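In the form predicted on its own, a lone chain appears below as structure tokens.
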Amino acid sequence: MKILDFGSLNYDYVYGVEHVVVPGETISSRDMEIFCGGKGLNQAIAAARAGAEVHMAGMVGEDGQLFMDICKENGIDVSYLKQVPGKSGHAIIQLDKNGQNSILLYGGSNRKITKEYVDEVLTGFSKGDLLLLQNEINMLDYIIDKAYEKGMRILLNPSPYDEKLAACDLSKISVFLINEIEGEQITKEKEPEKMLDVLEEKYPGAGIMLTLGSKGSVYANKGKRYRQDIFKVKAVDTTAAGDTFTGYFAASVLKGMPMEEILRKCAKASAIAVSKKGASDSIPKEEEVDGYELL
């Protein structure tokens, strides 16, 4: 079995600021760096570094060769990546002195996926393979429908949460991977336990993976709830924390690990990621996660 990550690939333009700019305010940045990112790419790299067989599908622009190179460096199959005219997607990221961020996305080539391309990609996958999705590409509803027909297990990180998700048949999702902000947006509840109650009632056939920032994470499925605290480290950059968690979760599910072990490994990997700068650059390899001692 293998993982197909059908998702976004972005250039991240990261500006170091004292605080995230507010409406009407103009501030200067301390510095500016460029990284390769996008939720699709970040999660694919995390899953590959966690030891899974990962195939990346998505669209890159005329400036997208670097994405191909980075995937290959991380052992990710790029047979399904397609280069199209125009610019790749990008993100403008404000990173404050406490490691918190604010992100503005431009879709670019990530929004040029066609039904024909989806059909072509999915011919290489079958029942039991794992499909990892986010909400930074178009055609998400079609991808879900076609993957479900093939019997693939569908993991969805519905981020960013917006009106386009209304077109998707979310009853076909095997596992939702959401943070507390998305949980509130979806359920209108502020308390994590109530979020899980609503989601379990609405999608009884799915697992719910809820990350809660400094309060750790909870996985809910069929009446059972598994909890994991965070490992405390000095946060340098939280940009790829959620993507690291998601990629490691997908890889660990593919390996059939017990849920308690999965959550601990994901928490450890995320802690290492936030202690480093950058998006994909900050994602640790499996041997680093297994060998790193965190308090």
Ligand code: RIB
Given for the second form:
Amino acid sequence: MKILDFGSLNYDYVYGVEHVVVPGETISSRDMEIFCGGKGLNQAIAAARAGAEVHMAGMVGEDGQLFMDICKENGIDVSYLKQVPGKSGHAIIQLDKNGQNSILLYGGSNRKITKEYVDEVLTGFSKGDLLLLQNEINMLDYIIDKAYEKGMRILLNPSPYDEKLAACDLSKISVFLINEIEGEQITKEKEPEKMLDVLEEKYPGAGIMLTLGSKGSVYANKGKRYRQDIFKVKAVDTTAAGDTFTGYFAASVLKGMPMEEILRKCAKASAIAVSKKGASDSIPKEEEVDGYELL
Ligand code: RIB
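What would the structure be for the form predicted in complex with the ligand, given that what you showed me was the form predicted on its own?
What follows is the whole complex; the chain from before opens it.
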């Protein structure tokens, strides 16, 4: 069994700032670096570094060769990744002195997915394979319907959460991976336990993986709740910490690991990612995660 990550690939322009710019304000940045990112790519790299067989699908622009290279370097299959005319997606990221970020997205080629392309990609996958999705590409509703018809298990990280998700039949999702902000947007509840109650009632049968920043994470499924604290580190850059958690989660589910172990591994992997700069650059390999407590 394998993972298909159908998602976004972005060039991340990361600006170091004292504070995130507010409306009407002009500020100077300390420095600027360019990284390969995008929630799709970050999660694919995390799943591959966690030891899973990963296939990446998505669209890159004429400037997208670097994405192909970075996927290959990480052992990710790129035979479904397509290069199209125009620019790749990018993100403008302001990173403040506490390692917190704010992100502005430009979709570019990530929003050029067609039905024909989706059909072509899905021919390579079947029942039991795992589909990993985020919300930075178009055609999400069609991808979900077609993958569900094939019997694929669908993991959705509905991030960034927006109105386009209303077009998707979310009853077809096997596991939702959300953070506390998305949890509040979806359920209108502020308390994590209440968010989980609402989501479990709305999507019975689906697993709900809720991450709570410094308060750790909770997984809810079929009336059971599993909790995990964070591993404390000095935050250098929180970009892709959630993607690291999600990619590690997908790979661990594919391996059939017990949920307590999955959560512990994901918490360690994302702690390491937070302690390093960059998106995909900050994602640890499995050996580093497994040896983490020895540090
Ligand atoms: O989750 C972090 C990612 O969000 C960044 O790499 C950026 O590209 C945006 O997609």
